[in-house]
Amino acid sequence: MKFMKKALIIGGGVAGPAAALFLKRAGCLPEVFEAEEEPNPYGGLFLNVGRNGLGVLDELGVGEAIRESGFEMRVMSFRNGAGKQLGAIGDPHKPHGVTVKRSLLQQVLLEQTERENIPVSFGKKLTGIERSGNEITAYFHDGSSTTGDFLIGCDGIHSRVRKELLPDAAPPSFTGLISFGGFSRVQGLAPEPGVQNMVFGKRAFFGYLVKEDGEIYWFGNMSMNGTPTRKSLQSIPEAQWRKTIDDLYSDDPAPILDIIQGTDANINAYPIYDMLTQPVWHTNRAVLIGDAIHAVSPNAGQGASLALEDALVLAKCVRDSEHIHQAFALFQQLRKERVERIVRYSRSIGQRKHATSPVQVFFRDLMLPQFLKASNKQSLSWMYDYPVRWNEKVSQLNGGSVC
């Protein structure tokens, strides 16, 4: 890059707040632009962060703040609906990442963004962009606008910024399962430190950890018909979601219901929807990034750590680059490969939630300690130990590694 450029990043939750870190130390004038009124300190509940999306907050120098804060994951206990051991997944001695409540790292990039004096603006609903010559215009139902040189979608699963460039884009896929969950505690409920449990319900998907101060994060997944969005879910009342709720565990063992019946707090409920692949990423003046481009579900918990790396090797290929359609290709071909092999392998864990039938759940359990032991011996590395080194530049590649 030759000279200083107004960038526009359309969204701020965790890939936007990153990618305008990184495009500042890139030489860029970064501007952050986020729909919601402020930030939502329940939005998403919580995420793992993986040891490759540390690296990257490692490079912005929050890396430790999330450390301390988080809950460190090391070993996945997995058990079925009798409470049967089925076996676990992990490596006791090395964390493969940590558990952060989403609004606790969306506020520790925002607190950085502040202290580098990036502006970020809440309240901006993107409304529709315009292209011309070397200059693209934002446009907010406000009615204010922007104009920067370039600009980056960050704006989620439904982006509107993709709709809005790519409008022949394949819309996202929902899997067949919501998710739904909160924060609780249980008097007596030992923590169990590095370790995250899991349970195949005998009629949904149970997950659960215990942190040192007692408080507990859980989630759950149910399967549902149709294509359901996150408004709807939000419209059913709380004392039905409870009801529901209690009904899917109530066969199930301790402390499932405890732990259900001990959130003071609203359940919070969404729909899991993924995108595998989308052959075009970018415009010449437009590039997207994160969930916007290639949402990845949660059973990987990868999703967060993705939209981090994007964040670093965008801003590296804009640095790196004579033209800044040239960066956005270049990041398209550094990073498609990766990401479609994460999305397709959360998925295939997604696919295993879904047993209920007595037939199903006799294979899942004879098969489960099988698949385990050899995913143990396996090594994940491709995943957790993707290199994130800014200082190093970044050439034309074949494949989805960045030197």
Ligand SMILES: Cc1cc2nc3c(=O)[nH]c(=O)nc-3n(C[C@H](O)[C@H](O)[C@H](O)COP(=O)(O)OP(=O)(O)OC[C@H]3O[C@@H](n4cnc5c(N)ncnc54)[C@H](O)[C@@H]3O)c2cc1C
Given for the second form:
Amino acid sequence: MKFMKKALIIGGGVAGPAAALFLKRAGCLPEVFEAEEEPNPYGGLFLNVGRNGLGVLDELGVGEAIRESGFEMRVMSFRNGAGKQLGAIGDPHKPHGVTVKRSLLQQVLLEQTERENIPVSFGKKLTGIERSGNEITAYFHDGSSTTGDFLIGCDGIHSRVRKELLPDAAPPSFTGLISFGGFSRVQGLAPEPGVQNMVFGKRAFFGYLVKEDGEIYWFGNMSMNGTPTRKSLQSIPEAQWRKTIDDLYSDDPAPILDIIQGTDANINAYPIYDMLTQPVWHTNRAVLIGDAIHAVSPNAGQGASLALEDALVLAKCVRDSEHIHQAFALFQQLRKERVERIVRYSRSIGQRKHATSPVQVFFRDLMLPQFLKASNKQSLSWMYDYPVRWNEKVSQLNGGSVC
Ligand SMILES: Cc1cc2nc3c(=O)[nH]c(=O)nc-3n(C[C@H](O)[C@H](O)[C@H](O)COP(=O)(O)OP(=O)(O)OC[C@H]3O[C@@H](n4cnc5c(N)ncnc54)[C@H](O)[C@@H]3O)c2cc1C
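And the form predicted together with the named molecule, for comparison with the form predicted alone?
Once more the chain from above appears, this time first in line as the rest of the complex follows.
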């Protein structure tokens, strides 16, 4: 890239601030525009940042802050609704990442943008985009607008930027599952460092971990018909949620009900959508990254990590390309195969969570131990050990590319 470029970054979740930080290093002038009025400390539950995502956070100098407040993930231990151990996956000697509150990950990234004097504006919900010559203009809900040299859509799964750039793009698909959960404490429940407990309950899936200080992070997944939205789930009164969830797990082993009852604030619920990706990720002046172009369901714990990888790889492409449209094309070429593989992998895990009829449950419990054994033998190194280093030049090889 030969001269300074003003980069308009739409969305201040995970991909947005990370892209701004790397683009500044690449010599651009990034500016972030976020729809929410302010950072929300209750914006979401928790998510996994895999070894691959932590590597990107280390490149930004914030990996330690996440490791310190997160929960190191080593082993996932699976039981069925009768309390029978079905197996475990993972390596007790090699963490595959950390579980962290989503709001904390966002906060750490936003604080870093502040330290690096990158402007971040809240209350800027994008409503439209206009391209003219070598410039691109973003229009916001409050009537304001801003013009830059290029634009990055980091506005999540229901991306407005995607609708503007790719009006014919297939929408995200509802996986048929909703996720709900919260933060809890249960007297006498011992911390289990490194262990995430997963229970294929009689009617729904349940996961939890107990931190050293006794705080419990928990989530449940249940099947739902239709196409619920985050808003429609939020409108369900808290008491109704509690009753539904208590009934759902009433026949499952301890400590599930104790954990739900010990939840200290509202139970947070959202529908799980995913999107395999789109044939095209960019126009000449704008590109989509993170959930805006390839949304992974949370089953594989890779949504945030892929968004972070995207941010780094995109900025390297901008740094090492002559023209911005070449950078965007190279970015798509480098990322498409990997993200599609992870979206598919995550879908395959989610499908096992749907089993609720006695016959389905019988066969799942029969097959799952074999599946877990096979998973343990099969290395997930392709997912967790993806090398993305800022100092290495991005280049195209014959028929392929390296990042
Ligand atoms: C409120 C919220 C809660 C979440 N909770 C969880 C969770 O508990 N567990 C989990 O695994 N994943 C959760 N996710 C998804 C997870 O954060 C992403 O999968 C992952 O981090 C990828 O990051 P991203 O930056 O691509 O998208 P996101 O993290 O979704 O960030 C997108 C950002 O764009 C903003 N935005 C949206 N529309 C506009 C617009 N028109 N103009 C400007 N800004 C806009 C959003 O407010 C958001 O801050 C949540 C996402 C959100 C938005």
